[in-house]
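Starting off, we have a lone chain in the form predicted alone, written out as structure tokens.
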Amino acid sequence: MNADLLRSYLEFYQDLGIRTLYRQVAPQAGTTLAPVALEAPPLPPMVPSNDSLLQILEDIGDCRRCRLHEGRTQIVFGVGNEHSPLVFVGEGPGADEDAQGIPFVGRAGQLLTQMIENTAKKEGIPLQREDVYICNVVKCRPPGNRTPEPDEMEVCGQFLYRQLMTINPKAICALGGTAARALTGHKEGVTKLRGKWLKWKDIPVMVTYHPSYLLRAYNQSAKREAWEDLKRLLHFVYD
């Protein structure tokens, strides 16, 4: 493998959040085999040339690459305008999404729709939910809506990476801490990251609260902050 190709692979895996790769070292003659390091699992392929959302969905297939497939009803890939300059990325499907195969269709999804459309209307921006693209870090519902495990996010991360590369939006909105960590690698909580411009590759990322968090009665101040985040995001993308 030449140096340029190796560099491309390493940058690709770094963008997926993989920080360490291991290689198995052959033991010297006359020594016993010692566990120098764990051998890395099979690595995901590079992004194909002329990639498309349809090709990515076909490559996912009836995915059984991680344990999340065991309890899902169907894969929840993504929805919206595949040429949108704005992509929203959440954590993972819930019960309603798992049943319908569409991200953000439950109570949290209804709130997200209101946030997008009402904020756009107030700011004089002609925008509906179907004009943006919405997807999640993981494509199968975690049991009991738990937070996805790192290995599950790593497996699904290759498909999120390809989705974002294919759409190539002007900006990305990370909804909640899980999406923020998956996209930016930052470990801080949402309260510290929200409202800030971060980066996924060279694309600006705005972090804000997940709509499910905003549904809780005691989070009224967070709801106001999320609307301010969205206002800044929409003006950045559409002005």
Contents of the next structure:
Amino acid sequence: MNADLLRSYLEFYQDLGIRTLYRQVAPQAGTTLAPVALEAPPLPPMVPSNDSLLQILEDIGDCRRCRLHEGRTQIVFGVGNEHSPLVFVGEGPGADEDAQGIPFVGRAGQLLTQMIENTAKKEGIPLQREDVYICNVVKCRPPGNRTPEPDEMEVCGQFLYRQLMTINPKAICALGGTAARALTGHKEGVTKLRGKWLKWKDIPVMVTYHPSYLLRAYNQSAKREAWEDLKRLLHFVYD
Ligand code: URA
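May I ask for the structure of the form predicted in complex with uracil (URA) now, the form predicted alone having been displayed?
Following is the full complex, with the preceding chain placed first.
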């Protein structure tokens, strides 16, 4: 790899906020990838010009780039319409998602489905869950559903970046504070950020509450706010 090409890779990864690079060192089971000095050719392609969700999935492979692989059953890549003008991004798979390999299929996922479909119906927008695309910041379940660590989000972020670049939606919905931070870099809590239009690159991002938060019974006003956020988002995308 020549120096110019290497420099362009490094600038690209810096733009993504990635500060540690990993190289596949051995194909043996149980091998964790170690950060290494950059030498030829340690990096995956930046974003291949003909990138596709299938290609990204293939590049993720049997990923062991961070410690989250240790406790996962399977990688939870994403689900839905890859040409959707709307992408929902959550935090990371929970137990049900880890078991089924599909994002947002547990209780929080069922609430998300209801929120999407009921709001759309009420607003006269013909939309089902399968019409949108749904994925997470990290693709492997964090142990005990803990919040993903910054280095885990950084490593997995390159794949979310490529998913979003490939789908190129009209808008993105960040579900909860972790997704909002990962996508927009804003550090404020979700109560401050919700209902606002932020940006991922040039794409508008609407931040709203994570459905798991809304499942807690005492959050009636948060539920109302989340429905308001979704209403604005759906009208922006589908009107
Ligand atoms: N919570 C998330 O953030 N993502 C899922 O896929 C499920 C629950």
